[in-house]
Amino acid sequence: MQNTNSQIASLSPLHHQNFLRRNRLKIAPWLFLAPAMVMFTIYVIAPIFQSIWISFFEWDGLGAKTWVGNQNYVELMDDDRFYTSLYNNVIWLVLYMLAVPAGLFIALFLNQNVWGIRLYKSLFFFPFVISQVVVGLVFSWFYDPSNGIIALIFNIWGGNPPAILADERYVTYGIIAAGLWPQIAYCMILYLTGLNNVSPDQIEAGRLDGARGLKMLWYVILPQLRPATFIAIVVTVIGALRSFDLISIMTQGGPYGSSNVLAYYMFETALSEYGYRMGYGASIAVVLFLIMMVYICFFLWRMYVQEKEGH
């Protein structure tokens, strides 16, 4: 009878209360964090495992599903289209990077209190706040090889201006030079974020030790930068992998599918008049998805082990 009265005086709303003002310092987080977590779970979670099931069926996006197994990701290996759109893709990824270096650099001079500064800072603000969308067609004009910028340099030098965008050597590369615009200005922020809570006692002291130029950059400024590095890295890549607008802006995968990323061939393959073809659309965002996670996971173990060497 004893134990019966004890277990429910245990679970009396005192009980209750006491253990949430107890504990209202552990349970605070997970409520402000739940909302989050929620939405997270179901319009990124969900999806993903959704998109991975999908992959495994011939769907129009309408009709009934029928199951064809891992006959979507065989049908890749032998896709030509697919390997030239991976292709693009890993060149996106080596020279998107260029954005990180060219940011910070570009950070470092803006960080200065001189005459005029904030003007400057606008001026490299500017294309990041700009849709891609018009990016993509305002560098769509100065690749016209008719009354391009482009082509206007060439002509007072007496040559051929190259039509870049309609030439498979040069479209991709073109593509790359305006998507690179608003991102060196996304990472010159971060950078510039970054260099706000460099502290000054550190710079001080690697003064007195003599670091000047290129060692007080590496050996001081930088390490204290890693975290603004990481999410500029994070960042950049899922940008270079999932290019969408630019290339449907600017060339719709031509000429001749040449600029297609797994990004847009998924598009044309899932819902253009081209496919229709849900399940090896889906195939295309896992493979996308998985090459994703492998460099989001390279970075976070590298950060993961340099954080653990400084401590």
Contents of the next structure:
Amino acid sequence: MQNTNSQIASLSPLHHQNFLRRNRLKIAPWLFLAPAMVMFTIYVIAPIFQSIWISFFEWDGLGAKTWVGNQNYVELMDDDRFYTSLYNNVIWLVLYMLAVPAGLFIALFLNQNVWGIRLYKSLFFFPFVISQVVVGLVFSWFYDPSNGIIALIFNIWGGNPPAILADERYVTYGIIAAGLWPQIAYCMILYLTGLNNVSPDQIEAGRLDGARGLKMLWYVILPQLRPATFIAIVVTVIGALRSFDLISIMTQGGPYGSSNVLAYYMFETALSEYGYRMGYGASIAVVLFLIMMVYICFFLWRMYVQEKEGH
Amino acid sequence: MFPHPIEKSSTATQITYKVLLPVALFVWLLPLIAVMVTSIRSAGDINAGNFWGWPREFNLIENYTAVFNNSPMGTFILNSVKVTIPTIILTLALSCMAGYALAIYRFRLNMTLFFIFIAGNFVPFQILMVPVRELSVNTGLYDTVTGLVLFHAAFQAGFCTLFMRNFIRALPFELIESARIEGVGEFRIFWNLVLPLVRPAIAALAVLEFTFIWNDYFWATVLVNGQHAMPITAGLKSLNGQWIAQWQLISAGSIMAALPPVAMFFLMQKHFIAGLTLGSTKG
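Now show me the form predicted in complex with the partner chain, since the one above was the form predicted on its own.
All chains and molecules follow, beginning with the one already shown.
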């Protein structure tokens, strides 16, 4: 019966419309997806593969590309500046994690019902909203050994203020401290929302069982905050590996490349006065991408498990 | 509620808490307060090294007009607006449709596409930098506002699609089914039924994207060279090189760069936080 129907349909002048009609549930999603897919492919998906391809060439961005095979990667293995950047990335990753407990601490401090607390919460969140360029400028000035607030504190105590951003020993830590300021605010807001959703019954039950203070936090509250903790860790890892703005504003990787990270070193090799080495830059980007991929896969795997459970 | 509600504690604890709150806030926002105060200091104050004391003169109007008169700050702000607003509109259009498709229809590649959008959202910018810059140069989009808009809209479509898909998924599916039974076309279901329902998600994403795009510095550096298309972040950085030790001007410029996203956040706080904390409460 259906067969005859479609045969008749194919004979009728309305055949085209009927085809669309019958298959609309199959065609519609692709029409809705097409614009986003085209844009995303052009600007995100394809460039990833192009970068990997370019990393096998020597190229100044203008002239012809010269195939050099794995030469860029071989050079990378022997590049001190690369290792400094990689090492700094590790420091960034480890120290940036402080934003998670610090954000939790401030969230706990602010999770009260006193007059005006809502305004306090939003004011505490401000650092995250402002541009990292501004954060970088402000902290560079704070660290200024002649006029900064650090200098002021040292002068009060009669000490000699360190030139934090000019000293290879402190520079990375100085920049990370600046980066932690907005990152803590971010984690704080995640935890504040999480604390809102903690079940009062379980707290009551915990109280009856004699749990108080830290014990309560550890055994009753934190397990319920797990989703917030997960997101906080994800965004902090991504933030640490993406660190670029602050380094560009505060030190440009200096002094002598000592505060470089992969993201900035890549930019510097590919696009700065030191020369346009696109191929070599792309190989640094590939390394950074592979590191990030570990986290992306972990995140996707978790989402996959959730989707399977949820639906 | 955890920690223990303060109003049930002793009076001494309550007073300590209420004193501690503003003190903590002051310390926390000290960088911002310092910039605000510096932005109204006179050049005399700065030259005399009075960075942290009470300003001897208040040069609010002088400093801010000086920034506009001595620099292309007006152009920078305008450029940032010209990049931010079209990007938000474009990326929301892309992701409303894509999110709708991924949330409503069952087809084989659904999950794969969804995961590609999520993964793309997390990749480091550097892996995109060289090809995207080359593409922009070849298409004449390098050093233009349009070039920045197109890139941002495409990249942000990843995050926005994730957000939209999850939001639409939470809507009651029966609504769509009964509309289909009534014979309503797929596009009209999307336009007349779903879009009005996702208004809160659109608001949340719009505020969030506003701050993301406004504060972008990396792509403003990579895809733009001249001042005619430079957004305020890159502009501020270039002015910082010119205004050596003129901290009152740099501070005033910083405040101008910071103000729009801060105002946006303050006005649309509820939407902003709803957008930011997506997924942190559920699952």
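For clarity, every value in this text was computed on a predicted model and none was experimentally measured. We call the rigid core whatever largest set of C-alpha positions still superposes within 1.5 Å between the two forms. Residue numbers count along the first chain shown, from 1.
Q: Taking the rigid core as reference, does Gln50 move its C-alpha 2 Å or further between the two forms?
A: After core superposition, the displacement of the Gln50 C-alpha between the two forms reaches the 2 Å mark, so yes.
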